[in-house]
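Only one chain comes next, encoded as structure tokens, the form predicted on its own.
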Amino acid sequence: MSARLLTAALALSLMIVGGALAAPSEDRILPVDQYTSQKARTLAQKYAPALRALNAGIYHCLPWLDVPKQSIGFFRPKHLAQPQDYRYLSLRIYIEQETSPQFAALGLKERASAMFSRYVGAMLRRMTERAELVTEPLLDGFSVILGWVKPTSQPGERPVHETIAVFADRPTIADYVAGRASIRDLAGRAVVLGYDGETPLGRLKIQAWEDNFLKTFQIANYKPEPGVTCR
């Protein structure tokens, strides 16, 4: 299926619910005292304003995305060799959408490709708005974890989530945000792990394309809080 048709199918499945409240909860950010290494604590303290800005920007400007508690921080990627203390700036979000026949008809890799194309690049750009993060020697990389309800989940049953966890080292992200690498290059260089509920699916090879939905979409009758500018 073409990227254009995949994007259309994803657009049909989006559901906007409710409106933003006055301020985001800071419990979405992992507290400094919960880190297990001095390296991570140093990063968390130094970039605390950047993490708060990331949390607030998603809350006010992308209200159909839910950031669970303690889902923003400098986490240690489990897929990398231990005990070296690799630290990635990580963001986990759930995408609130209702099932559409078009989206449900896609295979898992096609759904993952569509979600990657729409959200991963955009989230990475938000995560690197403080430009020195891409040159920070203590930071090893970035990760974006996306979850959404599996389209085949049955009404009345506990919904199953599909998830992709995307990991890329700092040089790869530096190339991407500087325009030296495309979103397609990013997908090829990143590690993309898939999950069907709690079942790991291993590494996924996906396609990616430019999707400007987040730059152009506007929620009818929704206005951010006074003083908030959405980009």
Contents of the next structure:
Amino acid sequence: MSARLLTAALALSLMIVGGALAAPSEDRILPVDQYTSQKARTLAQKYAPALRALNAGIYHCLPWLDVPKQSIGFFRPKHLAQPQDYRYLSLRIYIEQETSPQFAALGLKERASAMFSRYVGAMLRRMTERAELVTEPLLDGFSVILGWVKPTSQPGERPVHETIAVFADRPTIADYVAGRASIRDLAGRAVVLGYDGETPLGRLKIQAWEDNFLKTFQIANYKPEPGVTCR
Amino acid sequence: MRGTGGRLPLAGAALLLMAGCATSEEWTTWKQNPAHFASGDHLKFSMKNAPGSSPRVSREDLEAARAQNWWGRPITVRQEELLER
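Next up, can you give the form predicted together with the partner chain of this protein, since the form predicted on its own came first?
Expanding to the full complex; the earlier chain stays at the top.
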């Protein structure tokens, strides 16, 4: 009897450990007490479930994207006027992808345009799944920061990232998610800052196009956890 | 004939042993490339998706693969350069 209990307890603990390993880490979201303004804390508390859902959706359904620690939250864009406490819902992701000669042959601005086209619109749609965020008066805008390994990085060496940081005010995002503005319009109205490793490249002019990669791509044989539905 | 039946399995076993043993040169090569099964997790993933079996990739498998392909902290723009808390 005690052996059976022991076996059951072991099985249960393994199930719990298995469940915990398959869940997204909440350290991807900036904790409420880490913000420096009451406006940001209010937003973080009010929309905590929306941030957790965003984190979990990427973790389970777009597993080739890595969200670094404390990269989801209501941050203040540094390039905006500082006395004002502008708060943007921000998401930073690192895109893991196979090396591609076609991608490597592009210039940095073309690679930035390709990544913008593929990921920015899709991430903004995920970030605005809670529709209330688009009309939230405390929220000033949205930002998506994308990073990927520079194609000239060599295996075994410390990788260098190329990064674009995309900032758009709330009315622009409202127009985009409502279908009143295209991805091309969004690229024209957003501020896009580029970085080569740690070196700032200034504002980039992006040529964006519709890209349905995320609607069609799946990692071969990848199965989301039971109970998870990916749209 | 009676003795052949006993010797054949022995000879077969010897051949299998010889085929299964790596030469010292092969071991040296293998030791220089220890990342083939860099960890128990990778081994588990490889065994689970052995040829002939129905492959299944879970989120945990991808996490393990990501950790094993990690070549150090990337050179990238710090979050503090872009955003304030």
